[in-house]
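Let's start with one chain on its own, the form predicted alone, as C-alpha cells.
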Amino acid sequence: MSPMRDLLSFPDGFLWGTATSSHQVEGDNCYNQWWKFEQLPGAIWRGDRSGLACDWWRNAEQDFDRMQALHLNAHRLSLEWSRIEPEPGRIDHRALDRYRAMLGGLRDRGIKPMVALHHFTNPRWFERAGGWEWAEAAPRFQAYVRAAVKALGDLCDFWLTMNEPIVYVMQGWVQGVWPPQKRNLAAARRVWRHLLLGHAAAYQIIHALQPHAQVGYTHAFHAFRGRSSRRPIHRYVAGVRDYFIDRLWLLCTVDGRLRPPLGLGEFHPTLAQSFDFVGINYYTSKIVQFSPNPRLLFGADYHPPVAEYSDRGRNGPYSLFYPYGLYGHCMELSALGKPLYITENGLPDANDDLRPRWLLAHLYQIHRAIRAGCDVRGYFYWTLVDNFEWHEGWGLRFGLFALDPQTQARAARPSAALYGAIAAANALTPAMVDAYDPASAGVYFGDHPDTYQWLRVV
C-alpha cells in the first residue's frame, strides 16, 4: 500500500454517534405545542402526524441495540420538558424514571449520552403563558433544568442547554411556518433575548449541580456565500445572513454582550463564556442572492441548476452537497479555544444514493481539520432511524435505517453498514472508499490534484 493509501485515523476516544430529539422519536406526546400544531390543517406537509414517531417512549432499547451493533459509542438525545413538567411546578417522576431507563440503557451498551434540554418543544402551559415571549421564560426554564439535572445527573455529565435557537426563532417568529406561526420581528427579538438568558441560566444551574459537567448548546452553521462574486450586493446580503444567523448568538455567549438588534452592548456576566464546547450543526451551504424582502434579511436562497442535492422538501431542494463548508467552520471556530463536536450532520436521501459519499466527504473534511490542529472530538450523524421531521412530516428521510411509521418496521440502508465500519475502525479506510466512492478515492488519500474541483464548489 502506498503512503497515499494509508488509513485516515481519528483520535483515540473520538465519539461516533447519532442524534435524535424527543418529539421526533418518542411518540404519542400530546403535552407540547407541536402536537397541537400538528392538528391544524396544512400545518404539516402531506397532512402527516407524528403519531407513534419511532416508538421510543415504549421501546427505545431496540434502537439502542442497533447503535451498539454499529459500534457507536455515543448518542445525542433530548428530554421532553412537557413530559417532565406537564403542569407548572409539577414534576412527573414517572417520566424521569423512563429517562433514567433510557440513559442507563445507553450506558449499559457502552454508549455515552449527550442530553439536550430544549429541542424546539415547550409544555402547552408554558405556551399559554406566553412561551419564550414571556418575561418569566428564563427562570421557568431554569427550574425545569434544575429538576432534570438533579434527577439524571448521575447518568449524564454531557449537556446541551438548547438546540439551534436561531432556527427556532426564524421558523416561529420570522418565517412563521412553525408554532406560534407569527411574523413579528419585535417578538422575534424578545424571544431571542429570552433564549439567550434561558441558556445562561441553564448553564449556571448545571454547573452549580455538576461542577465538572461539560455544558454547551448546538448552533446551526450554513457557510453562507453570495450567488456571484461579481455582484457585491449578493456578497453583502450573504454577510448580513451570516451575522444574524451564524454569528450573533455565538458572539453574545463568548463575551456576554447583547449586540444590535438584541441590545446596545449591555453586559450579562452569566452569559459570558457560557459554553464548554462548541456544538456544530452543519448540513449545507446557503447560496444567497439579493431579495427586497426584509423578512428574509434581504437575501433569498439560490439553487444552482448544476449542483448535487439531497431529496426535496416541501419548498424545494433541502441540502446542497458542500462538505468543504464544514472544514471552514471547524477552522474558524477552533480559534475559540474550546473542543468542537459535530452535533448534527446528515441529509434526506430515501434511496441512499448520496448518503455514503456524504458521510465519507464530510468525515474527510473533519479529518482535514483535525490534521490542521482543530480539537474535534466527536461526530453525531442525524439520524439513526427515519423520524418525524417537524413541518416536513415523514416526507424527508434522514435515517441510516428506513422506518415504516405504520408498522414500525426498520430496514438498514447501505450507509448504516458504512458508518458502522467507520466507527469500528475509528478511521476512513481505502476499502470503504473503493466500495462506496471509488471515483473520489484520490481526494480522501491525498493524491487528487484539485480538492476544490471534487467538492463541486459553485
Contents of the next structure:
Amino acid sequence: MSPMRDLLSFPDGFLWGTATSSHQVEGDNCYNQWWKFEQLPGAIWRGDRSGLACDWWRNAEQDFDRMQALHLNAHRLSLEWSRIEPEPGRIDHRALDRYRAMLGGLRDRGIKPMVALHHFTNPRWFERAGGWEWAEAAPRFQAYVRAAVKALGDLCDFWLTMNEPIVYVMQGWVQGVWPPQKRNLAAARRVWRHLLLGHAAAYQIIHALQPHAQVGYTHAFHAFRGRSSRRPIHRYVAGVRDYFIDRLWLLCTVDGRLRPPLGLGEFHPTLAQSFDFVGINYYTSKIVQFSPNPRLLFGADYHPPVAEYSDRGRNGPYSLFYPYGLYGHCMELSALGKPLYITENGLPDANDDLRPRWLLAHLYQIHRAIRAGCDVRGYFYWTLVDNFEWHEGWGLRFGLFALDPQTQARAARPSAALYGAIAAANALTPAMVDAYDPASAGVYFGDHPDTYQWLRVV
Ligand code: FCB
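Would you generate the structure of this protein in the form predicted together with ligand FCB, following the form predicted alone above?
Let us now look at the entire complex, which starts with that chain.
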C-alpha cells in the first residue's frame, strides 16, 4: 500500500524456472515400467493413463516459448533412460538427438537447463532384471549416465543424478502404491542402498567427464512436527520419520557412511561429499501423531482442522499450506556450506484460488532465508503445464497453465502472469503482495514481526 515499501529483491543471477519430468510430459513413453503399470486395472486413479502427456516429445518447444514469455531463465527437466537405452547396452542416438534439440531450444531462449538423470522411471529390461533390487543396478545406471553426459555435455553442465529417491522407495516398496507395488522392508533397504551407490557412481562419472559440472540430487523435505499435545510420543514419532525420510539419505551422502538400518556405518569413499548443491523439493509440512502401524513408522498424518489446504484436501501428500517449513529447511541445510536450489514447490489448485498467495508466501520465506545468510540460488515451480501426476493420473492440477490432455489446449491461470512478473522483476513487489496477500503485507515488508498465522496451525 505504501509507496515507501521496498521491493524484496533476489540476488543477481537468481534462477527462476519451472520443473518437469520426462514421463509426466513427453508422451508415449512405452518402454518404461510406469507405462506398463498404467495398463493394470485400478493402478491409476479413475483408470487414467499418461498417453500423449503434454506432447513434449513432438513439441516441447511451444511450452519453451511460454517459459520465455514469462521471463524464466531456467528449467528443470529429466531424461528418459528407457528412450536412451531401450535395450541393454543399445544407445538410441535418435533419442539423444531429440534431447539435444530440446536442450538447445531452451538455451536459445536464454533458459538454463538443469537435467535429472533419473525421475522415478526405469527401462523395462532393467525392471525385468530386478530393477533397483538388482545387484548390477548401480553400474548399469552409471553406464547410461556416461552415455547421456557424453552426448549432451556440451549443452548442459547442471545435473541431478536422481529425483526424490526416498519417495521412490517409500511408494514402491513400503506403501506399495507405485511399481513394483511391494511391501517388503528388506527389499526397500536393498533398493535404498543401491540408489545411494548408483547416485555416487553417477556423481563420479559426471565429474570425470565434466570436471566443472555442478551435480546434485533432489530430496523431498517435509518439515515433520509432532502434533501439539502434552504427549511426547507424537514428537518422538515425528523425529523417527524425520530421520528416515528427511535425513538419512542426506547424511550418507555427506560423510559416505551407510548408517543403520542401511548398514553398520561402513564407509564408501565415492559417497562422501557426493553433491555440489542440494535440491530441495518442498510441498508441505507433515504433522505427525502416534499410530500403532509399523508400516507407517508408527506415525500417522494429523490434519489440523483450522489449517488451509490445497485441492488434495486433508488426506493428500501435498495438502497443508505451511511456507514456514521451507524457511526452516533452508536455514538448516545452509550449515552444509553448499548452494541450495528449490527444485520443486507447488500445489494442486485447479481454480488457482490459493496458488498466487502460495507463491508469494513461499518466495517470501526463501527471501527471508537469503537475508539470514542462506545461499539459495534458484527456484523451480512445479510445474509449467498440468501433467500426468503418477498414480493420481490427471486428477491433480499443479500447472501455471491448465491443460486439456485430449485436445492439448493450454490456458494460463492467473498465477502464470504473477510468476512471470516476479521473474521479470527478480523481486516480490508491494503491488503483488497488495493484490494477492494484503492481510499479510505488514509481515512481508517488515512492519510486523514474523509471528505468522502459519505458525499457529496446531
Ligand atoms: C514430486 C515429484 C514430481 C511431482 C510432484 C507433484 O514428488 O518429484 O514428479 O509428481 O511431486
